[in-house]
Amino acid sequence: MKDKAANPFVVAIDGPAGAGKSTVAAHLASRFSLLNLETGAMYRALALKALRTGTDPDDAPAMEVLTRSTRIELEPADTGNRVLLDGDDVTQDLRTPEVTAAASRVSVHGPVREWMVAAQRALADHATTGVVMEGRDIGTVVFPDAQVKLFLDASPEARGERRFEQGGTAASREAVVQDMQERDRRDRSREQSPLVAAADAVLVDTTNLTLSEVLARTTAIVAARIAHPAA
């Protein structure tokens, strides 16, 4: 799907935590033979390195220094991407509550986001097919010229309920929702690349939609753009 003489075909998916971005990205990548570049996994990998090296995730200068010695790679696998941190497979280490919380904290730093944007663009440029990228600022900062921009959203209560039902936490439903609201506040209020929908993004509110309905709606949007690229 990618013409080497042109920009890669990019599907940019943005939205708050728990809105279903990762699930939609994986589905669209499989459906349209696109490479799924998981930006959230990249931030989690950097956060994991910060925790392992004793670097304070809230210390912007220290985090900037850490990026200079960090290499993050994504390799397609049958069950999603393998995430390599400085050559080591850390895929199974990225979903702990500690890494999740640290990833949100490191993502607010301007130098870290600039480093991530450069890394994400490089990964897309080297892809042999088009790509799907999901995160907080893909359609606004990383790929403002993406052919397809989706903004997935849902109420904090709905997103918190989904995270709670996924398991992996001993927190109560109320605590999970409260944590979701705090992450929203950080993402939407940060100075560098705040979470906002691109002006030309298609908003998909998943609050009252089933997963099948969300996948059907987003698939139709991408299919229409592929069929009519100039639309």
The other form holds:
Amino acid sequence: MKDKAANPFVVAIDGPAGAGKSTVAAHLASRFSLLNLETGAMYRALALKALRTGTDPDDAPAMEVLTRSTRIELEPADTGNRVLLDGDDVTQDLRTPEVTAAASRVSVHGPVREWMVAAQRALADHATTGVVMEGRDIGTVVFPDAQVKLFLDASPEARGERRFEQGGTAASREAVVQDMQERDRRDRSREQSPLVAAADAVLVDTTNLTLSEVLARTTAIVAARIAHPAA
Ligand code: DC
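For comparison with the form predicted alone, produce the structure of the form predicted together with ligand DC.
Below, the chain from earlier opens the complete complex, with every other chain and molecule after it.
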């Protein structure tokens, strides 16, 4: 679906870890035949490259240099995205605690973010349908004119609990919650594009909602916008 100005139809989904963004994004993409693009996976892929090449994720100039020799592609897959780093499928390598921590660190650097934003706009531009793009700065920076902006949030306790229940780590419940809160603090307090709801985003607090309630509410928001596009 493209609008008159040939801008892609964009559903921007932002919010902290564990708020339910990925589940909502996958559902909306399938329900409205939109391309699902997970921008967090791109930061994770760059972090993986930093770890593999011995580049310090905290070293802004070194990270900027690294982006110049890096190619990250997202391809649609059954669940989420297949992620190609310099042509290699690294999808299975992106969810380790080491990559998660490094992704949070590489994402604070301005030049890294500019490079990512350009790549993310290009991905949406190439989409023949509209896109659901999920991240931290989609409604504020990447697509400030997105037709739909959702900001999903939940209490830190609920988000920590969900992350722990998702498993995939041998870490204790306390360690999972603590790591998540540390990442949150960094995402919300960084100078460049901190995690914040766009002024015109619809806030959905998922703390006390069931999954089907969250999906029903967000689906209704997108359906309403498709029925009544902004003037
Ligand atoms: O959503 P995620 O957990 O896969 O994201 C990994 C990291 O990347 C997270 O610490 C925040 C960062 N990120 C970001 O700064 N901007 C985005 N648009 C997406 C993710």
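For the two forms, the rigid core is made up of the largest set of C-alpha atoms that agree within 1.5 Å on superposition. Since the structure is predicted, the reported quantities are computational estimates derived from the model, not experimental observations. Positions refer to the first chain, counted from 1.
Colleague: After a core superposition, would you say G110 shifts its C-alpha by at least 2 Å between these two forms?
Modeller: No; G110 is a residue whose C-alpha shifts by less than 2 Å between these two forms when the cores are overlaid.
Colleague: After core superposition, I'd like to know whether P144 moves between these two forms (criterion: C-alpha shift of 2 angstroms or more).
Modeller: It does not reach a 2 Å shift.
Colleague: For T128, decide whether the Cα shift between these two forms is 2 Å or greater, given a superposition on the rigid core.
Modeller: It does not, since the T128 C-alpha is displaced less than 2 Å between these two forms after the core fit.
Colleague: Looking at T79, what is the CA displacement between these two forms after core superposition, in angstrom?
Modeller: For T79, the C-alpha ends up 3.1 Å from its position in the other form.
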